[in-house]
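Just the one chain here, the form predicted alone, laid out as structure tokens.
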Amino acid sequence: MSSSEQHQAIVIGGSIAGMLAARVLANYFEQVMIVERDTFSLQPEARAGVSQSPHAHILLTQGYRIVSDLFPGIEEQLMAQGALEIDWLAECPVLFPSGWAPRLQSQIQSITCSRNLLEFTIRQQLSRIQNVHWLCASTVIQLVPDSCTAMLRGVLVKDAQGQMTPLLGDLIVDASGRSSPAPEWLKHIGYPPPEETIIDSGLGYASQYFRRPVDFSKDWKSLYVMAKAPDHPHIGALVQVEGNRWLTTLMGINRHYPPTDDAGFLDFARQLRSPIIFETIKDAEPLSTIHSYRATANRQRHYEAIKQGPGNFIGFGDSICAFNPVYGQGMTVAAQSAVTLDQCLKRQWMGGGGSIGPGFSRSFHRQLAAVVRTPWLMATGEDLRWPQTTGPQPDWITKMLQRYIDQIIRLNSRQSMVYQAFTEVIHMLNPPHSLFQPKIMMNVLAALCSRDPSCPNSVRTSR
């Protein structure tokens, strides 16, 4: 390549995870480039490239923590246009298998707005950052690979006319979604693609939304009604965002999908392990129709084992790890990848004079996979517990595991120390491994000697 096309990084895909990634490439590259196949509106609206943003979505504390910093006072622009604050101990009542958590004041706070004000904001502020551009209705078709060495030199845009145009890039990042057609991509001009794993556990969901009436006055933002293996499939979260709203997402596991007419919708509600979802919403007002979900199957792409691939692509958000979103780890994941790639590319300019080496991919998606590992075990674990999931089997380390934390979260309704404790660790504040300190080892073990009936592992003098 000349001088002049050196220098650039393209980004594949301008959603959340598209606009982190680029947010980071904008401190190493002259030039940014986000190749995007929608448009975009003036106002903070769903778009046909993210097709779960009308239904609730979390950023976990740590995932706000990142945002933040990525972006100096966006907290508060999207609470200028009405994203509330919210305590997630204290605001967020939570129905856990074993019982409603304690409530208390915590310092796991984020916000709460719609996916949609919240991709807007965003972007908002990553337009202004000089050196990202963004390339909009167009589509990446393939990858462009350099004939001298195992690099790409960039990618083939196809733009709305249907006009083809080669877009040159010293680092390619795929951050097009769970259906990304990078595997092709790469098989196409003769990589290894990489080998997937997907368990699936059949949810589906549909969301609504719903005037918060004026008068309203109980004192949470926020309510989750967990499902209970292995005979109630049902899940319920209402969260309130901008606008005086809520937004009311019900889900069904292994296939209890929730209907999309109004009647259906509450009843499913109604059947959920509490009635409080049910109740907050029978009488109000809904403002939008109902809409449905179903591909949630985690799939990880496992770019870490590809031994020969070019080295300036790589792999970014939903595209090399897309998880069920009933956990809400995706945007706070796709944080935490920025921040990874982040890392690698201070070392890699550092060590290699302002340029990415061939080494890059292998040494970033090595690293990514060590981040994406916790997630994904705590959400496929929860997956695997049901009947119908798809996917290969935990070994036996990880069976162990699953049993520990299923008595924490019995736990969690009885003792505010441990549920403090786990929800830090959901909200990927602190490692799982915080989790097994003395004290709350202590309380497992006497959950587990305990002759409580309310402990399904105890043991018990009659059945």
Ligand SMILES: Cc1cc2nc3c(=O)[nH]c(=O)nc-3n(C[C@H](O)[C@H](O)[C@H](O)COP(=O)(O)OP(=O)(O)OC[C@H]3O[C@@H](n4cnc5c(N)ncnc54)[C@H](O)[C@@H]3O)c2cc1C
Second form
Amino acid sequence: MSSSEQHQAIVIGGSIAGMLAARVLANYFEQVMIVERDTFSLQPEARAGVSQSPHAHILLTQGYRIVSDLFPGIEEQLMAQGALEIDWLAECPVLFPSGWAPRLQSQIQSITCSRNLLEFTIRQQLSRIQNVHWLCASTVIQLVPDSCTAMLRGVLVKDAQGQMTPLLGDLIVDASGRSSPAPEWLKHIGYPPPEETIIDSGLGYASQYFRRPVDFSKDWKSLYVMAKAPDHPHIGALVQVEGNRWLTTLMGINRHYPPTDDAGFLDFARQLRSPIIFETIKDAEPLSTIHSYRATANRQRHYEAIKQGPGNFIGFGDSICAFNPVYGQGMTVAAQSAVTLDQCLKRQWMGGGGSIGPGFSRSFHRQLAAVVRTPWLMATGEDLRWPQTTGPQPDWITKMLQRYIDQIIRLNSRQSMVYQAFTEVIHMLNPPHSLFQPKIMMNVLAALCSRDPSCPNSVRTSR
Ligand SMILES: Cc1cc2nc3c(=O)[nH]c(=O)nc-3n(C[C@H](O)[C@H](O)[C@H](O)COP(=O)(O)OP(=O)(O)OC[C@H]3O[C@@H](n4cnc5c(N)ncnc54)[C@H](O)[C@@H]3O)c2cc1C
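Can I have the other form now, the form predicted together with the ligand, not the form predicted alone?
Now the complete complex, all chains and molecules, led by this one.
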């Protein structure tokens, strides 16, 4: 490779994870090339490569904070395009299995907007970074190995005319999403593919946009009605987004898929544990068709366990760990992964004189495994409460934790302090062990000892 090639990073896939990775890589490499099979419109619009985009996407507070750090000024740009600020405790009533959560002012804040707007705005921000370039309408079809070292030389790219061109770089980042072909690519060039763990609760989505009436005056911006194992597998979310619209997403666990016809969709909403979403949308004007999505299994590829992979190839975003999306973790974990990438590159640059060494991939993947461990346990722990969920069953530690979390969830609808601490964990602001602080443990113990486990069920949809 020539010296200029030594300073190029290649990112496969220009969605949220790819762009966050590119933002960090731009600080370390002379050039960052994002190869994306789609082309982009000049408006925030859905595109074929991101079939999840018509569905509600919640950016958790931790993810929002990281994205705001990576792209200073993005908050203002999002708001200018119609995104709404939201205080998740004050402005999103949640119906837990035990009842409605209390509503209180908090710092657990982020934004609500469509996934299209969020991705579009990040792309606009990234376009200001001089050394980040795009190769659109181009699909990576293979990795190009180096014949002398355990490194890659680059990737093979196929353009819209079917022409194949090698693209050389000294770090290859796979951010091509949950159906990434990278394991096959690795196998093809003689490296072992990663082992996979899949835990599938059979969750299905259906989503539709509605017009929010201009005179609508309720004091919430989103609603969330949870399932209740084992008898109520239906979930509903309604999110106010730009353009004075509501995005309603209905979900069913264990293949209780929400219908995609208007009448069936409304009927499913009516059968949620609270009729509030049905009441809100029943007379509202639909602004889109109903889109469905079913590939929601938790899927982790264990790159961290590969001993002999190419030293300059890393997985990133959903390609390495895709979660059941109902927990809203994917974009925030991608943001946390960008922070990890930054830390690893900083260390590498300090120790290795500004180049990627053969041990980089292993060391990054090990650190990333630590980042995804907690969200993975949280998502799969919840999914495994449902008897039909497939995949490795929880060990006794997870089962004990589930029991403890059951009590926390039970207390959520009664105790603001517990609810706040729980939501901080969900938004990845605090680690799960923060739920074991003495104040909370005392409450859990008191609830366990109490002879009256019943919880209030009154609908707290106003403060
Ligand atoms: C229904 C649903 C709802 C979700 N809701 C939430 C939520 O509320 N909150 C949240 O944080 N996350 C949510 N997620 C997850 C979130 O969408 C992803 O975590 C996030 O988009 C990051 O994914 P990614 O960038 O790794 O991959 P993707 O977004 O899937 O993008 C992959 C990109 O790679 C491109 N590509 C693929 N193959 C190639 C190739 N060979 N060559 C070139 N380009 C290629 C694609 O065109 C695409 O642009 C949801 C996911 C789903 C499915």
